[in-house]
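Listed next as structure tokens is one chain, alone, in the form predicted on its own.
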Amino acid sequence: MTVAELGEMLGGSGRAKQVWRALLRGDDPFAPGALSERARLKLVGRCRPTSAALGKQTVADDGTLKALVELEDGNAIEMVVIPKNGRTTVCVSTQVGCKRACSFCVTALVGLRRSLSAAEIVFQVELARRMSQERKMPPLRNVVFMGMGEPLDNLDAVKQGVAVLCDQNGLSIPPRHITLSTVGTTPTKIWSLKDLPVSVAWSLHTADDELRHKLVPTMRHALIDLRDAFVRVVQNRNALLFVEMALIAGINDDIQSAEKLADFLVPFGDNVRINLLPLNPGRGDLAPSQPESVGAYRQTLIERGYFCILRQPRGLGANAACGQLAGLGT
């Protein structure tokens, strides 16, 4: 709960700023002594702690830690707290698996168990807060949606999140410091994305509506009406798309899947950039793509005007990169 809401079931504001206060001490707010009796007596009588607890840990050559977040039903998740440039960031998970297929993540081997709640998604980011400090990692700045599971699936619980994860009086996360990353599941559901405060990324990787369906499979619209419901979004908010494409050897890779993102994406005009990613180790059917490819891919976009950067993928060598979780702790 935010804490109005909190504040609101516990008889008063202030109630709820002291639980978030302990919170952020690293006080256990249920635990006598943390609160004024009063205030911990009406939390105790009303709330419960999130059933959540981190379980195998594995660190990466360059500093980057997943974690496996044990939860209360017995299934379990995968997060990653992402230390660089002075700064940490935590990918989140949204969901025990994930429905959407997607024929180059791991994440779709797993197929889908159940939708995190709020309290869960929060979890994560306060878990990854505590940990960022006991490892004199940089401060905490950045949440990304982009673990496992599809946001627009759970997306109600997500906004939950969001809006606990801003609250100026508990973790205090500006919107602009958390990305949201999909698939675009619906016209419909990507319209909803107009009244979320955050950066909103699209996971795309090509825009030949029928190389998509083989690669996210349960796709049911035309990209065509995705991309017009992603401009909308992004002419509603004046804000910009960040579109991801991972590239895979010999797939999506060549010089006119290049042109063909180009032409596809003029409608967005300035308010578009492309972050390329050769595709990460996990699916041993499909390759990364190469070295000279990815550069004259970039080239082609850039010749064209977007603004498009390479992105450097994190964490390798814990199995922590984009497209590696499983929710196994491997």
Ligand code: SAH
The other form holds:
Amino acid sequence: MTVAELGEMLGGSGRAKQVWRALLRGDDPFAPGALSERARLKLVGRCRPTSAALGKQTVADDGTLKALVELEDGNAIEMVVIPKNGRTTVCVSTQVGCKRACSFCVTALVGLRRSLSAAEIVFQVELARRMSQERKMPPLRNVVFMGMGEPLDNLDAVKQGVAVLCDQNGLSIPPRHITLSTVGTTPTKIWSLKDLPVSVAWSLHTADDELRHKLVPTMRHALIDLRDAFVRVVQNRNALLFVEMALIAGINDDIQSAEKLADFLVPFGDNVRINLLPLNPGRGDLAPSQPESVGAYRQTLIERGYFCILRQPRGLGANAACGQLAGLGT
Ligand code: SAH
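Since we've got the form predicted on its own here, give me the form predicted together with the named molecule too.
Every component of the complex follows; first up is the chain already shown.
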């Protein structure tokens, strides 16, 4: 709940603010003394602490931390805490598993078990904030919805989660520090992002309809229709769109593919940024693009006037990188 919603439940916004102040101090708001006794009695009467808990943690050589979160119903998800350049980013899950079936992603092998609640989404960020403090990591600044699951398949909870994360009396994360990454499920869902003030990333991977259907088999819409919906969102909000390209050797990494992408993105004008990410291993049959191919691909896009960067994978050694989260803690 946002502070305003919690205030309504507890009969006063001051009480809700006390709860968040206790949480931010690292205190348990349910414990005697953390709040005024009136506020605490209200809280205990209306709410209960979650029994979701931090499970196994693995740290990669680069300091990236992968943590299993054990949910109340016995399901588990993974989140990744990434300290880098003086700030920490948390990569959160939005679902237990995913139904999008991307052929290169390990989460797809789990299938969709269920969607997370807004509380479970916020809980991951709050856990990450505490873990980053305990481990003396830089301050938690960024949240990316790039863990397990497809955010547009759980949009209501994601929207509510964003409202809570951005709440000025709570965690107070600036909306532009939150990135929602999506396959772009339908034009209607994409258009609904116009009301969500976060940064948006489109996991596109190819501008070729036939190939995309192989990489993201659950897509039912032509790429051009999805693109046009993103163009409208970007124009409506005067925001940037980040385009994510997982480059797979011999599949989507040749110069013609780069040219095709350059043509496809023309309607975005200056409002697009392209991130290249050589495939992280996980699904046996596919290999990452070779550095020469990635370099040539990037050069093609730069010559066509695009802003295009090569993203370094984080947490590879701990199976914590993009597309490596199966919710098993391995
Ligand atoms: N379902 C959302 C968010 C989760 S995936 C989405 O698809 O955007 C986060 C990012 O990791 C996506 O860009 C996805 O395409 C990418 N990804 C998945 N598997 C990968 C892999 N094996 N190597 C590199 N990136 C991968």
